[in-house]
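In the block that follows, a single chain appears as C-alpha cells, in the form predicted alone.
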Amino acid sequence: MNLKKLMTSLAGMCLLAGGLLAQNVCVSTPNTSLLLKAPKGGELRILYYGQKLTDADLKTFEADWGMDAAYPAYGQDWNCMKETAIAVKHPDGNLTLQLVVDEVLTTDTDHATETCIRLKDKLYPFYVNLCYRAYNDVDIIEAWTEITNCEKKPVVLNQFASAYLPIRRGDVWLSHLYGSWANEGQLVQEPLMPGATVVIKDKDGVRNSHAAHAEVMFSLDGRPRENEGRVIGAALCYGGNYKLRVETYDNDFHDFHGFFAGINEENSAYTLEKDETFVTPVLALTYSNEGLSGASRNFHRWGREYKLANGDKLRKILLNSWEAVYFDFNQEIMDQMMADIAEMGGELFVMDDGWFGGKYKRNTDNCALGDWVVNTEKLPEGIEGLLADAKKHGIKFGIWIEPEMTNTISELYEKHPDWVLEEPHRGILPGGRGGTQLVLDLSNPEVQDFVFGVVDNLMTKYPEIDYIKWDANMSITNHGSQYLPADRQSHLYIEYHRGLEKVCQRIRAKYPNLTMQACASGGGRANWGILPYFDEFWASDNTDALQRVYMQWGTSYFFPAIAMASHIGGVPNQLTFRVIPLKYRIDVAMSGRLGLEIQPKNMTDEEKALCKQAISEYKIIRPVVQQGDIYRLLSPYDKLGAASLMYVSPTKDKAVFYWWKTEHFMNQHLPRVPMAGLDANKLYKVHELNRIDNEPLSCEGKVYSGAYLMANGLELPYNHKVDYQKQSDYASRVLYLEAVED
C-alpha cells in the first residue's frame, strides 16, 4: 500500500478530549461508516460500526471511549484472560505483546481510500498495521493487518488474525453455510447465546467451503430477515485453512459478541524473519438495514466490480462433457455434442476429464494426472481436431484439468517424487478419486512454474481455447513438504496458498481474458481468495435440481449468479437417482449461470426443443439474472412448501421472478408470494418463460404497477395445466417483468 499522508481530513477528525489528543478515525463507504479512536500512544479503540455516521454523529462520539480494543493483542492486564486477535513469542521468550497508535496515513486510489493506523508495541521494535480500504461506489470494507518484525532475531506467531469486530450484544443471530461433498452451501441460522463460542474453521489444505464457510451474516434485530432488519456481513477472502470465531462474554467486562476472522493458525505457527512483514488475507465487512438480501447485494456488487474476473462480463451458456459421457468418448462423440449444443443455441462446449494421458491412458480417476499430453487414441485429430470442430459448429471449447495433482500411477510423479507433499519417515497416504491421487507441493517454485505451464503450454499451442475448468479433488492429508526446511514445516498451508496465487496471477497476467471455472470436488472453491483470478465456480457435483434450491440459496448469500455455474443435468440424477421433470430443472439452472451436463442424443425432440426454448429465453434475461440486484423472497429452508426469489435490473426496467415448489402435502397451503425491489411508481408487464402448460397464466400479458407487486405478488397454480399423464410435484415458475409507459 502506498501510504503518502497523515489523515487530518473529516473523516480522519482530531479531536480534543479532555485536553488529550484523541483522533478518530472514519472509515466509510456511501452508506457505512466504521470508527475508530486512535489517541496517540493510546490503545486503538472500535467506537462504531453501521449506518453511514452524518459530521453530527461524528461529533457525538468525542467523549465516547469506545467499546473495544480494534485488534486485541495476548498481553498485560485483561488482555491475558480475553480471546485475541494476535499473539506472539518474542526471540526472548516473553509472550506478550501491548500495541498502541503511532501514527495514521490514508491514501486515496481511483475507486477507495485506504487508511493505515499503525501500532507499535511499547517495548519491542514491533509494528502491526491495521489497514482499512473503503469503496467509494460499493458498501465494503476491507479489513486486513500487515505484522512486521524489526526484533533482532526472528519471531513466532501464533496468532494472526485479519481484523476483530465487537459486535453489541442483543437478539444478535447468526447466519452462515455448511455441507459437505454434493451437499455444498447448507444455510443455518442460531441465536448467539451468553457463555457460547462459535467457530467455524477449515482444514482442508487445499479446499474449503465444502464442511463450512468462511462467511458469515450477523443479524442484530432477532431472527433473520430477507429484506428488512440491521445485518452485519463478513467474507474471508482466503482460498486456504480459515477460521471465525465468535466469543460472546458474559461478564462485567464485555457487552460485545466478539468476532475474529483470520487464518486458522493450527499446525501454522509462522516464523516472521528479522525486517519480514506478513500480510494477512482480506475480511470484507459490509451493513445493510435491509435485511439478509441487502447483505447480499453490497457482497455481489463488490465482488462483480472489484473481486470477480472478468465479472463485467456476460457468461457463456455451455454444454460439459462430465454428466453425459463420464470418461467414455472419443473424437466424434464430441462433434456430437458440439453439434447438438450449437443446434439448441448454447455457445460454448467443454470437454470434462479423460481426454490425456501418455504412458498411461486416463480412462478411469486413478492415473495420468500431471501427464497433460493427448490420448491419441481417443482424439486422432488432438485439441486441434476439437477446435474445429468448435468452429464448425459456431461454438467456443472448453477444458478440463487439474494441474496441482498427480497420481502415484503418472510419468510426472515417476519423474519427480520430490514434488509430491509427503509426511517425513512416514512415506505418502494417497487417497482422492481412485485412490492413488497425490496433491504436488506448491511452496516450491518448480511446481510453481509447472503447474503454470499446465495452462501456458495449452494456450501457447492451442490460443483458441476460450474456457479451463480447473478442478482439484484432493485435500492435504500428507503434512509434509519436501521443499521446506525441518523448523519451516509449519509453513505448509500458509505457503501452499501463497504458491497457488502466485501461480494464478502468472495466469492472469498472461490471459486476463481466458475463462476459468474454480471446481474442487464440486463446491469446493466458492470463496472471494480464489474467485479473482475465475470467472465463477462449480457450485456442486450435484446437480439434482430440487436439492440445487437449497444449495443455490445459501451459496447466494455472498456469491452473485454470475459465478455460480448451475447446470441441468440428466435423469435418474447421477447421485440422488431422482427423476425430476426438465421444465424444473431448466428453472433452476437459470436462476445461475446457465449450462448443461447432459448427453442430448439421449434426449427427446420435445426436451430439446424445450432446452432451445430455455437457452433463448435465458439470452435475454440473462443481463438482469447475472448483473442485477438478487432479492429472496420465500426461503426453502422456511418450509413452506415453496422457494421464491428475484433479481431486478439496476434501473429497475427489468425483473425475472423464480418460484420453485418444495414439498407439498395434500390440502397443504402454499404462500402467495410479494416481489421486492421494483420501481413502485413503474408499470411492469409479464412474460411466463419455459412455458409448458396447454393454457397461459391468468397474469399472462397483463401490467401490473411495481407498488402492486410488491405487496401482493401474483396468484401462482400450484401445478402446471399438461396432460394428466405428465402431472407432477415438481412445479416452478419463471416470470419476466419488463416496465411499460402508462
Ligand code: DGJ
Second form
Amino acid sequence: MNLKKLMTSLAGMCLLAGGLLAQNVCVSTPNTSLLLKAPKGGELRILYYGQKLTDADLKTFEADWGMDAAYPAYGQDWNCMKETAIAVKHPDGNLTLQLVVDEVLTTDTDHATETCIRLKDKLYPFYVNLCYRAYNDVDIIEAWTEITNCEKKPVVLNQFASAYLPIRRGDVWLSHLYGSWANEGQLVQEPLMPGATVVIKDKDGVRNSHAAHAEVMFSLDGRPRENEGRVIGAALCYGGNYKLRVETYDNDFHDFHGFFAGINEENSAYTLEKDETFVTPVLALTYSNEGLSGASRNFHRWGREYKLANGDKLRKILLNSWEAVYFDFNQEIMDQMMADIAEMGGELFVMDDGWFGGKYKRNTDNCALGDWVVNTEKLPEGIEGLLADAKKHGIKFGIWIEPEMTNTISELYEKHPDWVLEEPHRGILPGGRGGTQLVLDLSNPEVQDFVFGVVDNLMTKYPEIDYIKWDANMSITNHGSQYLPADRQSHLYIEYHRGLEKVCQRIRAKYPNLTMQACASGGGRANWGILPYFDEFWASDNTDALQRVYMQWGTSYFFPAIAMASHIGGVPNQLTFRVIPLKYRIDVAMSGRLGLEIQPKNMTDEEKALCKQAISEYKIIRPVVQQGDIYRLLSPYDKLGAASLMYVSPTKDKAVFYWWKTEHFMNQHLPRVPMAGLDANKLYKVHELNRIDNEPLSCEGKVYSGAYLMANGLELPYNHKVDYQKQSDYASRVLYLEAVED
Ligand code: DGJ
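Return the form predicted in complex with this ligand of this protein as a structure block, the form predicted alone having already been given.
So here's everything in the complex, that chain up top.
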C-alpha cells in the first residue's frame, strides 16, 4: 500500500481573492469524476460530479467557487436555515459547528484510491473526515464520514449523514423503490418539484427494504429513460434505519437539489465519547450517461466484484421446502423432494422452517425460535440423516434459521428473558409471526456470541451444510435494551446493527464459502450493507410470477440477478389464487437466481419434464444471467402490455432476451422490442429456450446482426401455438443469442 500526502499533488491549485490557497481535489473512476475545492482553513465545497473530467476541464474549475458545502454543518450563516448533514451539541450546550479544511490525504489500494479530507471545527477540537473511495475498474465512488470528538466531554450527534451531494436543477426525475411485504421493489418515478422535499426513510429497526429502499437514481435529462440520458445513482450501504432527503430550495442561491443520505437519526441521537470516532455507513455513488440501465450496470459490477459475498461464483439451482410443505414434513418427505429435484437437474435442497425444537416443537410459527435442536419426532435421523439423503441423490443440503429472534414460548426465553429487547416498565410486547415473537438484543455481546453460535454450532457439527437461509421476521416494536445503560437507549438501533455486523464478520471469517441467503419475511434485506455477508436475498414471499415481473424489475435497478433469489412457485400459491402457466413461471424465475419452491410430488410428469428442460437450459445461460450486464428494454410500469429485458455477457458474445406479456386482453397489439447492449458488428444466432410451442419460432436458428437486433428487435408471436385459446393469457419468451462467425 502506498500512502502519500496529497497537499501538493492535487488536481489544481489557485489563489483566491481572499488569499486562501485553494486546492481542487479530483476523485475519479474510469468514467466519472467528483471534484471538490479544499482550501486549507476554508470551507470544503463540491464543484462537480458527473462524466470524467479531462485535465483541460479541470483547469476551468480552478477559480470556481463550487455549488455548495460538501458537508453542510448546522450552526452558522446559511447553514442555520438550510438542511444540514451534521448537527451536534457540544458539552457546553453550544449547537454550532464551522468546519474548515485541515488536510487532504490519499491512499492507493489495489483496486481503488481513497481520499480523506480532514475537516476541523474552527472553535472546538472536533473533527470530521470526509472519505471517498474511487474504484479503478468500476464507476463507483464510495463516500462516508468519520466523526471524532477530541473535546473534554461527550458530544451529542443529532444528525450525522454519510454524505451530501448537490444535484444541478433542471428537469430532474427521481426513481426509487417502494412497496410492502409481498409487494416489494415497486418502482416509483417522479419529477423533483420546486419547494418540495422528498424523504425516503425506514424505521423498522431490524430489516429495511420491505417498503422504502435505501437507493435512488436521479435522471438529469427529464423523464427517466432506460438506455439514454445522464443518471446519478446512490445506494446507502446500511442494514438499519436510514433516511434519504432530497431538498429543492427555491431561492437565489440554490440552483440545485440537495441530496443527503445516512442513518435515520430519529430516536437515535448518538453520544460520542471523548476520543471516540463515529464511522457512518458508506453511500455508493455512480454516474452514467447510458440511462438508468447504465447506472444499474455500474452498481451490479461493483456489487459482484467488491460487495456481494462470493460475487464471482455461480449460484446453485435449488429447491426450497417452504411453499412446498410448510411445517408439514418428515424425513421421507424431505428425501422425496431431494430425489425429485436431483432428477430434474437441481443442485441443492434447502430445508426451511420447522425442523427444530426441544421442549417446544416448531410445528407452527408461534414457538421455539432460539431452541436450535433437531425435532427428532419429525427427523429421527437428524441432520445427519438429511445430509446422507442429499449425498445419496448427489446434491447439496441447506438449512433455515432465524437466529436474531425468539418466542415467548421457547426454552431460550425461559432461560434468558434478559436477552430480548424490552421496554423495562411497560413489559414485553411480542408480535410478529405467531404473535409471540421477540427480537434478541444484539447490542449485548453475549447475544452476539449466541447468534454466532447458531451458525457455528451447525457448521461445526455438520460441515457439509452448503447453504444457510437466514430469516428475520420481526421489527423492533418495543424500544428498550436490557443491556445498554439508561442514558444510551437512543443508541439501540445503531448498536443492534453494529452487533449484527460483528456476528456476520465472524461468520464470514470462519465460513467464507458457505452460501448464505438474507431473507426477512421476503425482501426485507435487499441492501448493500447486508450483502457483503450474504450471497443473495429472497426477493419476496410472493412467488406469483406476474407480480414478480414488477418486483424484480424494480429490484434490478440496484441489485444484480445473481443476488436475487427467484423461484418457480406452485399455483395457486400461499398468497394468490391466480393460476399462471408453468412456462411463464419458469421464464420469470430464470431471469434471476433460479430455484423452485414447489412440491414436485404434486407436479405432472409433463411439468417435471418442462422444469428439467428449463434447469438444463438455465445451466447454459447461467453465466450470462448471473455475471452479465443488464439492459432493461420495456418497462412493465409503462403499461404497454408487456415487459422485456436482457443480459449480455461482458464480451458481448452471448445474450439472453426475456419477454413477458403483462396484460391479458385478446387480440391486444403489443410493441416489438428493440434489443440493446449487443455488438452492432457481430452476428447472433437465435435459439428459443423453454419452448412449448409445437412449431419453432420463425427466428429460430436464424442469424441477425447486432445492429439489426438493436434497431428492430424480433417479431414474436403474442401467444403460444399449443392451445391458442388457453395459452394466450400468459405468453412469454426467452431467447438465447450466441455470436457466430460470418
Ligand atoms: C418467511 C420467509 O420469507 C419464508 O420464505 C419462509 O422462510 C418463512 N419465513 C418460514 O417461517
